[in-house]
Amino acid sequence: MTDPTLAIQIEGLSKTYKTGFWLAPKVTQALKNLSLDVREKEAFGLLGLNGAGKTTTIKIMLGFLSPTSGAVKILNGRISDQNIRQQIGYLSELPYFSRQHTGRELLEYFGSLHNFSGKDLRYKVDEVLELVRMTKAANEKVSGYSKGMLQRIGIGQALIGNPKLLICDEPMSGLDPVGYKEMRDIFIDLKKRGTTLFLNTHIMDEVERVCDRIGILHGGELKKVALVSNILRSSVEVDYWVDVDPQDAPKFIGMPFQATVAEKGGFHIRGNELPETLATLNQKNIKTKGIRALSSVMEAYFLKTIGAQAMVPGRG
C-alpha cells in the first residue's frame, strides 16, 4: 500500500549469496526479512556492526543488486524509474574521484548530468560548495584533497540535482575530528533544509547529534526500531570505568575485581552498581583517581540490543 508520507517502504526483504564450490556452494543470508519504514524529511539512521547487512540494504534500495525476496519503494515508486532516481542523492563509503580536476570541476560535470548549464549551473555549483564548506578548496585539485575533503565533495556531488533523499553509507568512515564534525554540520544543515536522511553508519554521536530514528540491524536482522529522543530519556544502564592505585590491590580481597586493580589499575563497573561500590570503597580508605563512562546512552543501548558488552580498558 502506497503511503505518501513515507520515503522509503521495505517489506520483507531478504538476501541470500550463494559463494564457493557448485557442488558444495557457501550460503550465506546477509538479510533476513527486513521490514523498515523511513518517513520523509526524516533522519534515519541504520546502526550495526560490519557485516551486519548495512551496505547490502543500500545497494538493494539504489538497485545495485536484486534481493532474493522482498520489495522495495524509493518515494512512492521503483527504483528502475529515471524519475525516482533523480530525486536521489548517493555517497558510498569510498568515493573515487578523477584526481587530476579541481573540486568545482566535478560538481559542474555532475551538474550537467542533471542537465544545469550555464548561469543556472554556476550558481548551482557555488551554492552547493557553500553548503558543504568546500568553497575555498574549490579551485585546488582533488588529488590534494584530505579525506574530509573528499567526504564534503562527495556529499557536494549527491546533492548537485536537488535530491528530496539524500543516502550515505558510512560518510564519517576514517574521517579525523575537524572532518568529523564538518560533515555532522553538513547533515544539521540538511536536514533543516528538509532533505530526507538515510545514514549507515556505526558512529553512535553521529546518531545522537542528527537522527529522529534509528534501527539495528545485527545479523541480517533488524533488532529495534526506536525514536533517539526515547532512547536518551531511557533507563539503560551505562557501564563504567573506575581508576584506583594499584597498590591498593590487598585492600580489595573479598572484592570480584581484584585481580584487574593489580593488573590495569582500575575496574569495570554496572552503572547500577557504582553508587553501592563507590561507599565500600570510601569505607576502605580507598581512593579513587578517576571515573569515566565506557559508553554513552545510545552506545549502552546498541551493546545490549545486539547483546554485547562496552570495551574495557586494556582487553584487546
Second form
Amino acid sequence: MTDPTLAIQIEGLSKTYKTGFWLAPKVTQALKNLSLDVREKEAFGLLGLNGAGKTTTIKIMLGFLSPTSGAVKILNGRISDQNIRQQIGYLSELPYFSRQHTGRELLEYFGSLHNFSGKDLRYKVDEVLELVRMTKAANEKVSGYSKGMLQRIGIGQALIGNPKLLICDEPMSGLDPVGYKEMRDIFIDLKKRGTTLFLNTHIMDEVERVCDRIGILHGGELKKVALVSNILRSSVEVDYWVDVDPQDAPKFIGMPFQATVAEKGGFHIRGNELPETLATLNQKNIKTKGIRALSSVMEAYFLKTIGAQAMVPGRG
Amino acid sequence: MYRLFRVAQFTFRELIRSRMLYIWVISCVVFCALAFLLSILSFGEVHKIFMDLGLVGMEFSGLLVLILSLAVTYNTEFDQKAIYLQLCKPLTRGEYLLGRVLGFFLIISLVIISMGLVIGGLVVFIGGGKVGLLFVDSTIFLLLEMLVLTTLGLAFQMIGTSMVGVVLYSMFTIFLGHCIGQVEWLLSQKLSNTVKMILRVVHFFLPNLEAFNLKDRIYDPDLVLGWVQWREAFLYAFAYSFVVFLIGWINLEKRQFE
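What would you give as the form predicted in complex with its partner chain, now that the form predicted alone is on the page?
The next block holds the full complex; its first chain is the one shown before.
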C-alpha cells in the first residue's frame, strides 16, 4: 500500500540472528513482527532499553541488514533506490570519521555523494556548518574534535543533502549537557523546517521536547505507540522523594520508611500513595522539607510499559 | 562517475595523510642503504646492485603500503562503521568499491613510481649506469601486479569479517601467487588425485603473479618482451581484477552489517 503522507512504513518486520557453531546454533530474535508508520513532518521517537532492537530496526530500514520477514518502505520507495537515499539523512551512534580530514573536507565529501559540486557544494557546506555551529572549527582536523563536535559534524553530514527524512541512532550518546542542549535545539529547528525525524533513543527528556509520537520497543516487540502530548496529560503515576528532618526518625516507628529516613533524611513513595502518606505525616505532626518527582511522566510511562521500576536509591 | 572519483580522491587523501607512509619512507631509506652497502662489495657493477635491490624494494614497499592500508581502512570502515555513513548516501556499492580500488591503486602507484625515480637517480648519478627501458617495463609490470593485488585485497575486505583475516588472506595470496611455477611443477609430478585436484583449484583461482615478474629477468639476454607479452600481461591483469572486483561487489551488496 502506498500512502503519500507516510515517511516510513514498516510491516511485520522480524529479524532472527543465528550465532555459535553449526552443531549448537544460538538463535536470538531481535525483532518480532514489528509494524509501524511514521507520518511526513512528524518527529517520532523509538524508545527502548539497550538490546531492545532499535538499532536493528534502523539497520534494516537503511538496507544494512535483511529482515527475516516483513518489509520496509521509506518515502514510499525502497532504500535500494538511489532517489530515495538522496532524500534521507542518517546519523549513526557515535559516528566515526577519518581522522586525517578537516570538518569542511568531510562535509564536502558527503555533499559530493549527494551530487553537489563546485559553488553549490561550497555554499551547501557553509550553510550546514553554520546550522551545526561548526564554522569556526571547520578547517581543523577531525582528530582534534571533542565528542560534541564530532556529533555536530555527524548531524551536518546527515543534513547536507537537504533530507526529507532524518534517521538518528542515539544522537545524544556521549554528549555533555551543553552538547546535548545544542543537539536538541538543532532537532527542534529541523522539526520547524518540516523535516521528518526518526530518533532512536533512551533519553526521555529528548523525547519529551522533540518528539510528537513515540513507540516503545522491548525485547524486539513494539509494546506501545502513543502521542507525546497524550502521555504528558495522562495520569501515569510518578514516583516521589519526600525530604524530612532526620531527627524526626523516631516518629516514623511502625512506618515502612523508618530506616531510610534515619539514613537519608527522606523516603521514596509511589504517586498514588502520596496523599495518604502526607495525611499520616500531618497527623503525626511531621513536617516535610520538600517533595521531588523522581522521574518524568515520560520515564514513568516508559517504565510502566516495559514493566520495570525506577532505579532509585533507598527505596523505603 | 563524479561520486566514484570523489570516493577515490577521499581514499587517496585519507591514505596519503596517514602515518603509514612513514613506513614507506623508512623502507625506501633501508633499501637504498642496503644497495650502497652491497655496492661496496661489488666490482664495477654498482648500477646493477642499485637496479636489482631497487626493484625488490619497490615491490616490497608497494606490498607493505597495500597490507597496512587494508588493515587500517578495515578498522575505520568496518570496525568503526564509517562505511555506514557512505552507503546510506545515493552512492552505489559498486561505485564505493571501485572508488576505493582507484584510491588504493593511486597511492601504491605513487609509492612505486616515486621510489623508481629515486632508484633511477641512484643508478645514473651514483652507479654511473643507465636506466634502461627494461627498468621502466619492470615498473609498469609491477604496477599491473599491484592492480591485481589491490582489487583482491579490497575484495577480501568486502568478504572478510575481521582485520586479521583480511591481512592474512592477502599475504597468503601474495605468497602463493609468486609460487605458481612451483604449483605447476607439482602438478607435473606423480601425486595422488586428491592432491592434484586441490593443486588445480589453487592454480585456477590464484593470481599468477609471476606473469608480472620482470625484475628477476632484467639482465636475461633471452628475455623477449614484445607486443604479445604486453597484451597478455595487460589482459590478464585487467581480466583478473575485473572478475575479483565483481566478486567483491556482489559480496558487498549481500553483506549483512550485524
